[in-house]
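As a starting point, one isolated chain is supplied in structure tokens, in the form predicted on its own.
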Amino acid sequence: MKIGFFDSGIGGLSLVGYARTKLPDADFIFYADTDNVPYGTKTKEEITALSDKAASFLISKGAEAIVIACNTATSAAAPYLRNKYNIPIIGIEPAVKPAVKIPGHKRILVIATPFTVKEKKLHDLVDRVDIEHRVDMLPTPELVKFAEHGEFESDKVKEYLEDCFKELDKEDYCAVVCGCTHFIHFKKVFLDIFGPNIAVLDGGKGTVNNLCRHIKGEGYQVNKEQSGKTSYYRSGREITDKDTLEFYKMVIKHAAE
């Protein structure tokens, strides 16, 4: 089986890495729309058009299911894509539901792109599950740019995040929810700023588990004796150079740490 993943950039690679552990025999096609990263500062119409282009490309390469490995694209385009294409389209959402289940009354910080923070989808999710009104939302747009350059734990990253969080009382928080697939790469910095007891959550594993339920419900049987292959594309151009492939492998490994 061929499964397509797309994101504005490298963030979605964290889902590819986890999916490989769950579906070792599947073939994956990963589309990073690096010509147009970031998505989070674009309009809904622009994001939908770019997402449609990515989905169409993945289907042309034989994808039988697609994972929107991008919170911003899910918010903007998932209903449109599901209506247009007759294959499973699996979106991602910030892990707010598991966060609000953390015992106690401390607050929960959801960080995301500017588009995701202002979009109705996230607000509807919070309104639905945040019974005790513990959730705060904050845009952190520069993190995508840092991630795209593989800059995850530098002094510049820490200075940027400390500035973003300067108005917060860090001791009031029990969890940071990553509302963008790029953001899990900054887990160590979140722990430095908020302390070692902060929970850092994202929706990647839940999304992959949802993918598995969908395809197994349609009769797909995992064959653990076979190994699938993964092909990578940048806005439709196949990645073949060794340096970029090694960078992508590093990103997948970093997300799993």
Contents of the next structure:
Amino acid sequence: MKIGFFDSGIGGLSLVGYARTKLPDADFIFYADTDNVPYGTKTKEEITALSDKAASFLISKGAEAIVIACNTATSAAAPYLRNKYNIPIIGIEPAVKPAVKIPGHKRILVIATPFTVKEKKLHDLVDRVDIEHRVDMLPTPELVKFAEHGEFESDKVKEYLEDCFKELDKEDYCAVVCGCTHFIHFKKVFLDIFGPNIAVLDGGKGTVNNLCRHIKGEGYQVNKEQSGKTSYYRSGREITDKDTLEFYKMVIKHAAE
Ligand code: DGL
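Switch from the form predicted on its own, shown above, to the form predicted in complex with ligand DGL and output its structure.
Below: every chain and molecule of the assembly, starting with the one above.
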């Protein structure tokens, strides 16, 4: 089976890395839409059109299931893509459900792109599961740029996040939910700012587990010629240069740490 993943950039690589541990023999294609990153400041129509382009590219390369490894694209385009393409399309959502199960009454901070924070999908999810009204939502769009440069722990990142969180009483929080796949890379800085007891959650693993349930239910099979190969594309162009492939490997490793 060939599985396609797409994101606006490197964020989705954490899902590719985790999926590889669960599906060692499947072939993966990863599409990073780096010509159009960031998605989170675009309109629903723009994000839907870009997501459609990514999905149709992955299908043209043989993808038999697609993981939308991007919260923003899931909020904007998942129903559209599911309606248009007749293959499993798995979306990601911020890990609000596990966060509200954390015992106690402390607050939960969901950070995401401006699009995800204002979209109905996240508000509906919070309304459904946040019975005690513990969840706050905040956009932190600059993190996408930092992540694209592989800048995960610099002073500039820390200054930016301290400024984003300046109004918050850090002691009140028990969890930071990364509602954007680029954000898990800043875990160390979240721990620095909120203290070592803060839980940092993201929806990547849950999404991949959901993919596995889905494709196994559909009679998932590894073909003989499949070797557990992953190919990487930037907005439709195959990545062959060593530096970028090394960077992607480093990003996958960093997300798993
Ligand atoms: N990684 C994406 C997400 O999960 C979007 C980042 C962006 O392009 O703004 O929302």
